[in-house]
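There is one chain below, alone, in structure tokens, taken in the form predicted on its own.
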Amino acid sequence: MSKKLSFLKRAHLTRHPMAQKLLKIMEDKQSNLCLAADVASQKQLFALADELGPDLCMLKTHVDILEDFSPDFGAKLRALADKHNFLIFEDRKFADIGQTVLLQYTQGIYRIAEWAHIINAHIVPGPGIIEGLKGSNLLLLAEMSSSGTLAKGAYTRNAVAMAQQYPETVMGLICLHALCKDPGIIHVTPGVKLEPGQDALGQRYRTVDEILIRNKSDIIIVGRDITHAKDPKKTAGLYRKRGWECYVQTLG
């Protein structure tokens, strides 16, 4: 099995400032765990961020599902991110022409550009979507964990090519396994559990070991297994520990 470079070595090899920052956070905290905090209230989101923040390298949000969104949301969440040294990843999945996504990112009631460290986008519109989001820190959706996904084959190969074409904007890929050897591209994988399975709406779950050791991804995204656990703090700790153990096994 080919060995991977450490996160710290990769931080020195990438020119993307936010990729450098994320890789250093992962090394410093010994965490490659991202929490999918898909909750509908700010109070619950802030509580999760504060309690579980020490175990996380990233916190993934869906700001548009909050039922009680207020203009100070971003400032409060950034304060927690600074306190616990994690990055905020707004899972907006932009998917429109460049001018429209630019407005969605910077304007409207959410003002995502003001508080999200990282965002993501589909490549369906073509490279114009990356042009529209220049200046952001972007993950491209190359693969998805849902059953029957169309993000595969040529679509995935095009996502990788675009990531390599725009290294100043694209810092990584949402995918199920490592898709390229570029040390500056961070591979982020959703649909991860300690045990494999599938939910009622077609979300397929793969194990931490499968994703990090066999598929050689970098970051695991875990949601309901932690947020709905009897003891979220303990469960997050288990995922962080297992995720880091798997990462260490892949090193040269």
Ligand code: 5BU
Contents of the next structure:
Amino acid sequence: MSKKLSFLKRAHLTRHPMAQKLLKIMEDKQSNLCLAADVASQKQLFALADELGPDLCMLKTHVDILEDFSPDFGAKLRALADKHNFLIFEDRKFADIGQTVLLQYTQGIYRIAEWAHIINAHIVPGPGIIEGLKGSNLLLLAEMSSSGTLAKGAYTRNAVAMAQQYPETVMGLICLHALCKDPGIIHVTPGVKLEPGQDALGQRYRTVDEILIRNKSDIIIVGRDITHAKDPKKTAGLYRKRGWECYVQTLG
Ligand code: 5BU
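Form predicted in complex with ligand 5BU structure, per the form predicted on its own context:
Expanding to the full complex; the earlier chain stays at the top.
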């Protein structure tokens, strides 16, 4: 079985500043856990960020889910990210022509560029979307967790090739498996639960071991299994611990 390079080694091998930063945070905090904080209010989101922040390398938002968004949201979340040393990943899934995604990223009410460390994009429009998001720190969607996804085969291979063509912008892939060996390409996987399964709307869950050991991904994204748990803090701790144990097992 091929062994993985450590996050620290990869931090030294990549020239992407945000990839370096994330890999160092993972090493420092011994965490490859990203929380999907899909809650309706800023209060709930900030409470999760403050309580679970020490366990996280990243916190993933869907800012358009918030029912009480206000312009000071970004500054408040950034303060918590600084306090607990995690990065903010806005899961906006940009999917339009370069000019439009540039406006969506920098303008409008959310001003994502002002507070998100990391964003993501579909590759369906072609490389113009990456050109439009130059200057950001981008994850490309190479695979999705949902059943029946069309992101597979040649589509997935094209996502990897596009990531490799833009190493200044792209720092990773949303995927189910490690797809390339570039040290600065961080593999980030949603659809994670302690037990495998499915939700009622097509989400497919795989276990931490399957994703990190068998599939060799780097980061697990966990949402409802933590946010809906009886004790979210304790559950996040379990995921962080298991995630780190799996990572250690994959090292040479
Ligand atoms: P869950 O509660 O663990 O199912 O939440 C998963 C999160 O990851 C949720 O915010 C989704 O929008 C996000 N996600 C996903 O589930 N699958 C994907 O392929 C991508 C994002 Br891309």
